[in-house]
Structures are given as C-alpha cells and as structure tokens.
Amino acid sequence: MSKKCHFWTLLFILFITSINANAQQFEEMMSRGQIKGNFQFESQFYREDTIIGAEEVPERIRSNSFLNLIYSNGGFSAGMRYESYLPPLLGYPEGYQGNGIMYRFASYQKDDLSITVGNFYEQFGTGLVLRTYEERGLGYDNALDGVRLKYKVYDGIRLTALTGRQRIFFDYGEGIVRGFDADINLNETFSDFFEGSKTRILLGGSAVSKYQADRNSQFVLPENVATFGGRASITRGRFNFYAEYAYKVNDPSADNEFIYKPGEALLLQGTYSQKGLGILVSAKRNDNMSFRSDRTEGEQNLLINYMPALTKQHTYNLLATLYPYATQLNGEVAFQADLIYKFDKGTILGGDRGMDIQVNYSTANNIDTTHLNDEFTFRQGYKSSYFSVGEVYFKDFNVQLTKRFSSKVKGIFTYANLVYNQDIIEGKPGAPTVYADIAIADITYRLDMRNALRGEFQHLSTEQDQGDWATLLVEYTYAPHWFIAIQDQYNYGNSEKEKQTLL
C-alpha cells in the first residue's frame, strides 16, 4: 500500500473514532445543517439510420447521469456532484467515459472572509482574462480544483485570490492556474463625496497567470503567461457604460500556429433604458486571445478565458440549432445593436392590448491582417489594423413581434436573415457561405387556467447547404408541473432526394 493511501485510511480511522468520542456533539451540530440535492438522469435509444446518417451505436442505449448533494451549516458548506457516462450520449465529447466523483468542495464564510477548497468556478469581469463554467447540455466542464479566498477589504472593495489546475473530462490539465481580481465601487468607498449624486461608477482589475513546463524540442516556449484586464462601469439615470480591455503576454500555442504574438480584446457596450424602450449597442475586437491552461489542446477544451459572442441568443430550434455562431479565438470584430419597444393599447399598431416589438441586428467579422514572412525571426506572425474589418464571418437580422390577441390567444412572430460561413465557422474548407431566411410563428391557446396549447411553425429557406427545412411542434400544458410536445423536421429542399425526409 502506498504512503498516500496509508494517510487517507489513518485519516479516515481518526475521523470515525472522533465521531464516536463525540457522537451526541455531533450529532447536535448535525440537526442545525442542511442537506440539499438534485439528480438527473438522460438516455437514449439508438438505431442506425444511413439516409440522415445516424452511426450505428454497439451500445444501442447510451446515459448521462448527475447527483448534487450540498451540505450547509452556519458558514460551513460542503458538497460533490457524482457522475456517469455509461457510454455518453451521442454528440457529447468522448473524453465523458465511466463515472465518478468530479466536483467536490468545502466552504466557510465568516465575517468579510470566504474560504473554498476543492473544486469551484469563478468569473472575472465578463471573463475577458478568467471564466470557469459548466455547460452540461454542451458536455462542458472547465471547473478549477484548488483553492480561492475572497475578502471584502473595505466598504466597496472586495477582492478575490485563487489557484488550481482545470477539470478536463475525468482528468485535469497539465497547467497551473493562477489569478488575482479587485471590484471597488466608488459610491460605497468613497460615500461622501458621491452622496446624492445619480452616477454610479464600479472599476475592476484582474490579473491572471499559467504555468506549464516547455517541453517543446522546436520552440523556447514561455512556461508563465500573463494577462491583465481592466474594466470599468458607469451608470446614470436611464444610461449605461461598460468596458472592458485585456491584454495577453506571448503565449504560442497550437491555437495560433506558435506565434509569439501578444493578444488583446476589447468590449464597449452601451445601454439606454425606460418604460416601453430599450436599446443596447455593443462591440467587441479580440486577437490572438486563445488562452488554455495546456498550449496543445484545442476544441473547447482547457479555455481559461471567455470571448462573449456579440449575437441574439435563439431558442427556436431551426435558428438555434442549424446555424449557431461561436466566437473565433484568434481573431473577431463584431458589433450588436437590440432595440425593445412597446407599443400602448389603444394606439394603431398596438390595438386593444399593446404589442412588443424587438430588432436585433449583429455582426462578426475577421480582423484585418497582413502576413509578416518572419518565422525565422520574431515569429510574430502577422499584423493587424485596429479599425478596420475583414471577412465576413456572420451577420444575424431578426424581427420579433409578440402580440396577445384576446385573453386566451398569444402569438410570438419572428423573422430572420442570416449570413453564415462555413469554411471559418466549421472548419470546411471550399464550403459555400450560406444565406438563409427563417419565418416562425408561436401561438398559445389557453384553454383554461391549467391547461394550454401551442404550436410552433417554423420554415428557413436557403440555396446553399441542405436546402430548406420546415419544423412543426405541437405542445399541451398542464400546469405548473407537465407538459407533453411531438416535434418534427423536414429536410424537403435537400438535393439529395434519399435525405428528403422527416427526422
């Protein structure tokens, strides 16, 4: 047995043996916490089907599991998440086999001081330089394992330190992460001199490192990487101004071919809000921004930071799904604006009950660059102009019209025009750049209090890709607790006429 495992079983023996000694303290303390939990349970059924090119599954069923259990007691928190992939569902990363526990924690809060060990996700900012998550419905999981301490240090500064290395799949990766970040709000800090006043102003710091070993038999490669970002957010009356820049030391890595190029990204947003009205104009620049706590990984995997994308977030399913956009690492312009706007009952456009209207127009383009032929030299890689743009990545235009026509019928109206490329979003070299309409209508009939119908009619025409899809969705509702919906597409513009079919 090795010297580990001799620790954790003498550690355990002293652990009963002090339950015993003080079985009635503690069970004492154990009647004043809490224990709170979940568990989920998703699987599916697989049949091979060649005309939509479903893989053959030897497994035929295929199960993603999770249990939550938090522990809390005063300050003290504890609590794990157990799970399983037996194997995992179709299109969740393969690196999600066997099962186990993968996030567990222990927490104390006392006074202005907060302690965690173990696993944790933490965002600075809007994770320009740090942002740890999980996407569960993405297979996503980039949880630090290590430890954080936040401290409020004075009315209106609050200050966050943490270290760890970051959960990929049942492992972690070879990287050391380290960060640093200050929140001060001036109006709580500084509370006499902005008494009475109508701005609001918060600032914010941060400072995030990685340490890996080089281990590169090519390159003399940075084992620490830096990066800093600043950010500030003002506020007043119905306005608001956020921004936030950031700037990465030379970190070659597979993302960027081993350039030694420093990186930097940064995002302005502007928002102006009131009674029936609401604008937001935003815009975002980032190059050479990857930053992984492993410079050889790719895909999703072992991000330390985040680039927002600067698009409308679609939740029905033929502009969710089909097209999606995702935010190009190594280099992005991109632009939104949204506009919200009601109309009052009574007025030509709004009749008897009002309508809402939204416009959400957005953006992302390549950045401008120019190849410098230097690989023997400073392997900078290329350079790049600051204001001006460079291929079309993707553009979204989409209208929304939500009107309710009588107290028992609702209708949501959407039209949408995207510009989609291909060959940089997926990797297709040679693809064509799709252009696609999309037209959808969402009608609720309440029949009465509890229960509700509504269906869904979407249509996207395109000439490029797969042609053109049509989706219906009928959905009954009992309320609060259940609801049952059938779904189906059809691929009916398809060129190949043996994929014209129902999915």
Second form
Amino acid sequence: MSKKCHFWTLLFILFITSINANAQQFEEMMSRGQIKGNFQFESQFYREDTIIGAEEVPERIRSNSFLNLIYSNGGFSAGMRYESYLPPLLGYPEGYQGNGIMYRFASYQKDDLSITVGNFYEQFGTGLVLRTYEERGLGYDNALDGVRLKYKVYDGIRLTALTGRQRIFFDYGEGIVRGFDADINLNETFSDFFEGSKTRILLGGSAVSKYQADRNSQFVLPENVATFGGRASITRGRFNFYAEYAYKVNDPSADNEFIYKPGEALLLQGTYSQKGLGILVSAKRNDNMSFRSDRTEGEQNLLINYMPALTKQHTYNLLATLYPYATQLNGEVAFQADLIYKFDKGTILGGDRGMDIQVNYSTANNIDTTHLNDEFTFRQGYKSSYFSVGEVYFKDFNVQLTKRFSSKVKGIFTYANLVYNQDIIEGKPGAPTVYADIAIADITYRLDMRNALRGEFQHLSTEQDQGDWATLLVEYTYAPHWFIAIQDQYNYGNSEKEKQTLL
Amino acid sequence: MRTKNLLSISVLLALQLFFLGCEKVDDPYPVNVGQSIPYQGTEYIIDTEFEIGNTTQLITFIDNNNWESLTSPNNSNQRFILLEEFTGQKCTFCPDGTREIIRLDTIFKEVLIPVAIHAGTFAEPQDPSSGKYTTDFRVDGGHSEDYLNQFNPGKAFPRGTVSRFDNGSVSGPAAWEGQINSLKSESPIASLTINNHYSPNQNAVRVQIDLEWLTNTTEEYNLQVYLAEDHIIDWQLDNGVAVPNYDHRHVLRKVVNGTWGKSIGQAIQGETISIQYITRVDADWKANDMESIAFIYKNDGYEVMQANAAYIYKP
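Okay, that is the form predicted on its own; can I get the form predicted in complex with the partner chain now?
And the full complex, kicking off with our chain again.
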C-alpha cells in the first residue's frame, strides 16, 4: 500500500470517528432548532365597471400569496419567503409577475457580532440615507441581497457595515449599495460621566454609497454616489429632541432630470410627554434627495433612502384613500404639530369616563427654487433658500375625540380639513387643488364580552375633483379572532350624474 | 485585540466610503474636441485649437471673453453676388482686374462680394533675398490651388467667377458687370445673415450664420465660409512695374469650413438654419480690415445662390 493510500485511510477513520463522537452532540443541537412561519393568501374577484373606469380584468381573479419560513437554532437562523402573484392584485406594481423566492437569508450571531448573508432589511437613523423595508400592502420591497455585519465594538457603540444589490420585483437592481453606520449611546460609552444624569444622548453617523456604471453618451455620470448623514437624539426628562441631517453628492437621475446639484435633507423633531398629555412638533426639509440604486428608475423602485412624511397616517376610508399625501423626493418643506390630551374623569369635558382629544396639523410645501438656466453647462438646475417655501402641496388639520359614553358604547369622532395639490401629488397637470372637509363618526356598541357591533359614518365634502362622498361601514366582531364587515361608498356629489354610484 | 481589529476595519470601511465611494463631476458633458455642439438652436463648429469639446466649455469660453458684434446687410429681398477673382502678386495684369472690381463695387455696393484668391505660379512668393513679392498670400490648406484647378484650369489671369455661374467657369473683367446684373435680378432662394462676434484678446471670431429658405427646391446645397482681409499693403507687379505699396483688396485669408464647405441639404421654404463657426484670426492680420464671407451654393454645378459679408471688427 502506498503512502498516499495510508493517508486517505487514516483520514477516513478520523472522519468516521469524528462523526460517531459528535453524532450525539449534533442530534442534541438539532433538537434545539425551531421553524416558524406564516402564510398569507389574498384574492380578489373583478368586474368591469365603465362608469368608474374599472377595466375588464381578463383573469377575473387575481391573487397574492406569501409564505414565510424561519429556522433558528441558537445564534443561527435562516429563512425564506415564497411569493406568488398570479397575477398581482390590481393596484400592485405590474412588475410582480409569477412565483419565486426573492427573500432568503442565513444569519449567525455570537456575542457582539452578527453576520447576515442573503436578503436583509436595514435602516440607518430615520432612513434619510438608507432604509430598506417591505410594505406589502403597497407592493414595496427594496430588500438588499448581500452581506451585512453588525458589531458592538464597545459599550454603547454599534457599527453596521453592509453591501448588496436591491430587489426590484423578481430581479435585482443594477447598482451596488455599500453602507456604514455607527451608533453611539454616550450614556453607555461614558457611563461614569453620565452616571445619575437625566440626560440621554444618542449620536449616529452614516455613509452610503452606490455604484452604477455610466453608459450614457450624453452626460458624464458619477458612477459612485455617496450620501452622508449625522443624527443626534437628546432626551431629558419629558423632553426629547431629535435632529438628523443628510447630504448627497451629485446624483443625476431620471428623478431630478439629470441635474448635478447636491441633495440634502434635514429633520427636526421635538416631543414632550407626561401623563395625559403628549406634544410633538416636527419639521423637515428635503431638497433633491431621491437616492436610488438605479438612476433611471422611478416610482417606488430601488429607493435606497426614505423621506418620512410629516403627515398623519389616517385609517378611515375617505381620509386615507382619496387624498393621501406622498412625500415629494425632489423637494419639500413640511411641518407637523400633534397634541394628545386626556380630559380626566370628573372634569367638564371628561364627564364620567374621561375623553381623549387629538389635534393634528401638518403642511407640506415645495421648496422655494430659482431656476439657474444652466442645463447646457453645469446642470445645477436651481438654487433654493432654507428660509422660504414654495407652492402648497398638502395641508391637513384634524381633530379626533374619543369618548366612552357607557360600558357598552364608545365613540370616535373625527373632523379633518384637507388641502390637496392633485397636480403635484398625483402628477395631473392642471388638476385643481382639492379643498375637502371630512367628518367621521365611529360608534362601537358592545353587545357582550364576545360580540360587538361597530358602525362608521363618513362624509367628505368638496367642490373639486369628484365632489362629495359618503361611506357607511357596519362591522360585527366575534372576539377574539373573527369579524365581518360590509362597507359602501357613495360618490353622490359627482358632477357627472352617471358616476354618482354606490361602490 | 479582536475589538481593536474590528474597530480598525470599521474605520477603514468608513474612510473607503468617504473617499472612494463618491465622485464629484464638475462638467456633466463629455468633452470631445472637434465635435459640433448644438446649443439653443445653433450648431457650433469650433476650431480644434480652442480645445472646446462640450457646451460647458463653449459657454464658459463665450462668457469669459468680451465680444464686439457686427452684422451683415439684409438680403432677404436681394440675391447677393460673389465674385471670386484669381490673382497673384507677380501677375502683371491682375491689378486691372482689381481696378474693375473697385469700379463695380461703387456700382453694386453691398450686393457685390469680391474675394481675391491668390493662386498659381503668380502667387508663389519669391525668395526673401529678392526683397519683393516675398509674402505668401495663398491660404493655408491648399484651398486656393483647389479652387484654381476647379474653376480656372486654364490658369489665365486675371479671371474671375461670378457666383460660380455656369459651373463656376471664369471670365475676364469685361464680362463681370453683365453677369452680375443678370444674376442679381433673380429672386433669392434664401436670406443669409452674418453676425460676427470678435474677441480682441482671443483673436477669435464667432461667425454666426442664420439662413432662412425662401423657396422649395430639390437641389442640395453647401454652405461655405471665408475670412478675407482688405487693404494689405505689399508688393505687386502692375503692368510691368513693381509697386512696393500696392493696396491688395479683399484677399482670401482663411477657408473656415473646408474647401467645399458644409452640406446643408435642400431648401424647404420657411425652415431656418443657424450655424456658428468659431475660428482664430491670425495675429498678423488686421482685424479691423477683416470680413467674414458666407455663401450657399448648389452641390451640383457650384452656382452660388446667396451670399453675404460682414466686417468682424470696427474698434
């Protein structure tokens, strides 16, 4: 027998011995593993309705399905999401077609280190420089596919580094995203200095860069585009102040009509809270801050960053669906003030059971720009001032009262006044700005511990767009898992008689 | 130790993103010297020596220099006539042709655009040691000889071609007036305007040519641009006498856009063409005696259908 054969025999014996010795440990380790998952299936049946412009759907039935599976064992986890769009529900981006697994990952965490390969979601700060997330209801998913490392370097100091490509439907974007983020909790890092202090300070800094090859013959495009961000959160007692700033170097894209102006965004937020009272005031200004891993993309595709909307997210049908605001990435100045107050029992307004009031006001305007007329030279596009605003995009003043009248009856009453710039928000040139008043009464009558009836009575009044609307919803709940609801929308104020239909 | 290493790696990653993951583009347009540059409805054609390769550089060049502007006469109702005269400083009878041109100039004024093309053996300069006829009036690029060979193959002097009529055939001074009268009575097929913008510190002229077709034709046309200098005082043989201070008139100095110019297609009534040539004026030339000459001619047959001229600088 040659020496080579001896070597392989020895190696085989060692291998078998090793397996025998570790088999018990392996079995024990595997027994600790867990698989979790969930499944979602949503299907809709469509009928043509020429009056409201609902076109015939050849498939008649469309459906979206999702299956999530996650295996975890100690510090290790791996998962996947199977998605099926056969074809996607109407309103979903048509790019979702077919079935597939576009989300899968493996992750390992030990001590202060975490490594993820495959798909992952990440957010730096509020997302001004990077936020990948899934919003299934909107068909939004810009997950990264690559590698991410997270490491706690020292008490209070957490670092994140990542690289990857972004998901676009059943494919990945052309650009490569690289990011780095550092979070420092000064109270933890300098615990001796801050010992006993009521002030808590968190600082953060991020840098995100994307690479996309320049194949454009008309312009010299930057192939590497970076965005830098810094943030601070200071909390003292009942007060919190948060500030975040992001700066993006020249990023000519379809969004900004290929101008080379840098982008920037500033977010300021202050809150005060105590028992029965909460106040939030926030301001945001973003200028040319669309940041995508493919400069030619539009809509909601391949966005790397996220501009939070400083408007209230309504839930009632007429408020939430007819005139919702969407952040304008190319430029926006927004303010929001939110007051929540609880009238205690026994007060004049509180009555026997107390009453909650929430007052919210938000505005969003264009930034004030001056055109530079340099489209044939440096293509900076425009200059803008921090201290003035442009045309109104959106205004929302709303008040909500929540009152329990008895142990069985509870009411939520909402009034809202909206100003909605259709031209900009919906991209309908020349469409008039909508001024709308909305009143909503939401009454719940609890029959017993299990059974409840709820009714929503909504009315929207406007002279623009489609005119007045009314919505009625009746819902029966069998606690804790079941409910059934019936809803009807009536556009009775439409100036075109044939469109005054019940939906 | 592991913490220290990872911290170092993190710092390196961050620095990479700061310094490598970011490119600032100062000039959005690709630089390609020699390309024609479309800008605000005008096609800019620029001598490569200016090293202007995109709109950014073009506009910077224009904005960073002072320009004196002069405009040509209006010829929207008049066909202007080009007279290309072949001459040479050692051509003894050529001054007779020049004198005829001066006479015709007083008759036809702006309608007549004379150009003296020094070409042939009479135009060859003599050795400097001879002390006379040492200046070379022939234009760079051999264009003078090309024109001579094409329009005056018999090399007879003085001869001239009036708007390259009759396939550019040349004739003697006695025939010129009749030919001018005949051609100028025809309706123009286009209006052709020249706006010269001259920069003394750059010795550069921007010859803006705006053309509007006044009729429809199926012929193909070319646009030709010259620079000519008037009143050059130098030696000339004049009827056997060597004259040291002879006044050379309308001497062709530069063929701006190649021997046969630029193709501009067919005439379509109402359509306009705007072209600007940016070219150097030699430092030895007297800018205040320089004029730019532009004309359009039939691709087939050479006949010049419209022409114009404008001085480039009048301080």
